[in-house]
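First, one chain by itself in structure tokens, the form predicted alone.
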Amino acid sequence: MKYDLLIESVKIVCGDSLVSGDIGVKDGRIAMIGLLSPDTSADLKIDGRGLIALPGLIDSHVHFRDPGLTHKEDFESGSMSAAAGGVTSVFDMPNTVPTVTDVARLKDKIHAVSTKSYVDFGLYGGASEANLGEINALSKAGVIGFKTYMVGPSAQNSPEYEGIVSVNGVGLLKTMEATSKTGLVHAVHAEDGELVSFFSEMLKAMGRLDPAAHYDSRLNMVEALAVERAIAFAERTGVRLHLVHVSTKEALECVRSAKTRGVRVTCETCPQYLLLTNKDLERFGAYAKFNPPPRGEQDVSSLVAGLKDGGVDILVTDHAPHTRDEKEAGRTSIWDAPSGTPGVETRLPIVLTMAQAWGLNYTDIARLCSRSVAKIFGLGSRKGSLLVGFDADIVLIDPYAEYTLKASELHTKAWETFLFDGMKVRGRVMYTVLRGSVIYQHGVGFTSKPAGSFIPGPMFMGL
């Protein structure tokens, strides 16, 4: 048997097991997992001794800012950052300029980014009461899911949120009724927009300009009340609700309760909510301004427990880059800085480093960062696992490599705003393989031109 790629003598995360063996790849798919026969050959062989093979990571929450905001990031720089971090598929959010709220804009975005991406990519459609008539068409045109914000943006950021915000409860209910009919996942940013506006204006009137004012404007109850409302609407409509970047103990308790009642709800969290607390706002200032804000120690403990027991379904990044100048605007007034932080390249080394402290093993990491993501978004028969017949999306890591994260070595345009510069980590991405082709190799860099493909959602009927 001749394979296109053969990874020899590697430890493989296969389902809930870690096994030793070889991986053979043919025509972009995994053709063999096991032990080589004597007559086996391959066009390319990788010596996997000392390495661990994980399914290529999927980051279902990135903002690559393309089109319209490419001074912050574009699909080339963002996908390079992803590939260097062992990520083989990303799902990009719709709050670009223009926002992805109809089929024409979706087509334009696919055209704009498809030749730039080093990894496979899915695209969300925006959803609100403003585009109810477009939702069914967007599902058939291939969006991976829908996204709605329950809180409005600042005035300077309003163009990138046009048509994807539902602060009003009736509007959100109508939107969920429409998305429920498509069968796609409806991702919701759950913060109570009315309360955020009220607290923000109150704090500004008090003269609060300090970083902690950001936290005080978005207290735990702001998220918890919005999560309760979103879950109640999901329970009524039957929509497949996915709550993005859950950050509080109260919100996670709402999710747990809903799951026991049979509500179709899943949730995610991100490394920044596991490594930082609200006390770090004073230390990092606007660089640690993201929405929701970092929380307290009890919230961190609750989220870590959720990673282990399934209360939290997936671990993603909410990679949301901004320029250094944009963040520096918050030095005199926290209100003037945009919210968001980069992270798509460093999720895997951070998780590998923290795995023991968080009580996770390699199969947990594969579940949280690959398999469950694919399952939630309807790709579980093709991506997210190292199984025969699946796309050969593979990341090979050296679990013993120790090094220091350096912002200047990241591939994102927003490297100057990276929060964890200088963090000592253990576990390095050695090879990233996309559909059987090595796209990144440590010490070599990117081994081919962008070769990522559009991943249509499960309701796709053609463009």
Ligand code: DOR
Second form
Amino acid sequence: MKYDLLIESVKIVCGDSLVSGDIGVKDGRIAMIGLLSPDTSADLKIDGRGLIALPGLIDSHVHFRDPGLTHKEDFESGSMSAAAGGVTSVFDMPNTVPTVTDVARLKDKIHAVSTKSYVDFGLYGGASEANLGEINALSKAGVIGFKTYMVGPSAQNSPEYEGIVSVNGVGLLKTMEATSKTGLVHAVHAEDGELVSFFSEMLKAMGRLDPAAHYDSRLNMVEALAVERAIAFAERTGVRLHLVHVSTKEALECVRSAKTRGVRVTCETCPQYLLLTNKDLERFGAYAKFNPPPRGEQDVSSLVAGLKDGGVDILVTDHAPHTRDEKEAGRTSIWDAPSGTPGVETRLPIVLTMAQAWGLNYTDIARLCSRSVAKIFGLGSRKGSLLVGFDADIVLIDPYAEYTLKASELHTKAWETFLFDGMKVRGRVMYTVLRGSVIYQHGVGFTSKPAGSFIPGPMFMGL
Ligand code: DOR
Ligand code: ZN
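For comparison with the form predicted alone, please write out the form predicted together with the ligand.
Time for the whole complex; same chain goes first.
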């Protein structure tokens, strides 16, 4: 057999074990994992000595801002950033302009982004009481899941939130009744919108303009109460609830207890909740303004424990780019800056660097950053693992390479707002392979034109 690609003599993260051998790729899929004779032929051979092969990372939480807000990011820059970070699939959130709330908008978005993407991509549909009649059709048209915000945007007239916010409890319940019938995952941003409005108005009336005011307007209970409500509704409707960016100990405890009761709920956290605390708001100002905000040390410890023991299911990024000027507006008043921070490119070096401190080994990293993401979203027999027959989405890392993260080297348009500029890391992405083709190589750059494909959700029936 002649392979298209052969990665030789590499350490391979394969399920829960680390094995040494070769990976043979044919027609975009993994055809062989094992020991091949040195004269095996292949169109391309990569010498894997000293490298580790992980399943290509999946980021189920990115905002690539395309269409409509492409001054912040577009699918080309966002997906280049992903590929350079060892990410081979992304799922993009529906808060674009227009929002993805019906099939026509979904088709337009697929059309707008598909020639620009360097990595495979799924798209969320937005869901709220405003588009209940569209939810079934969206699932059949191939959305990867649904997304609802329980809190509205702070700025007035934000078209990117049109039709995807359910602050009112009954609205969310009705929305979950509709999404539960599709069988797809329903991702929920759980912060209590009524409380956020109440506290924000109160703090503004007190004249608070400082960065910590953002934190004070979204205390732990704001997340915990919303998580409790979302879980109660999931319990009633049977929906497959996924809680995005869980940041507090209290919320994680709710999730843990729901899981023990058998509720179909999963949750994620992101590097910014593990590396920063609310004390950093003073230092970073609006650059560390994201929703929910960074928390206290006890919250961080609880999230870190969850990574290892399964309380937290996945570690993704909430890559949420904004321009430097937009963030700078927060210098005079924190209320004037948008929330969000970029991260799709740096999850892997950060988690590799922190692995020991967080008690994670390579198989945990593969589980948290790829395998469980694929499983949650119904792609677990095709992506997220290095197994024969699976898509050959592979990231090769040099685990010993030490270097410094530099904002100016990132590919996101929001590189100037990157929070971890100057962080010393250990573990570098050397190759990113998408369905058998090398798409990014350290020191060389992008080795092909954008070749990412739309990943239809598990209920896809054709466009
Ligand atoms: O910080 C955030 N930014 N949180 C969100 O939920 C939205 C996101 C964005 O789209 O900018
Ligand atoms: Zn988000």
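Owing to the predicted nature of the structure, the values given are computational and were not obtained by experimental measurement. Positions refer to the first chain, counted from 1. Under this definition, the rigid core comprises the largest set of C-alpha atoms superposing within 1.5 Å between the forms.
- Residue 404: CA moves less than 2 Å between the two forms after rigid-core fitting.
- Relative to the superposed rigid core, residue 41 undergoes a CA displacement smaller than 2 Å between the two forms.
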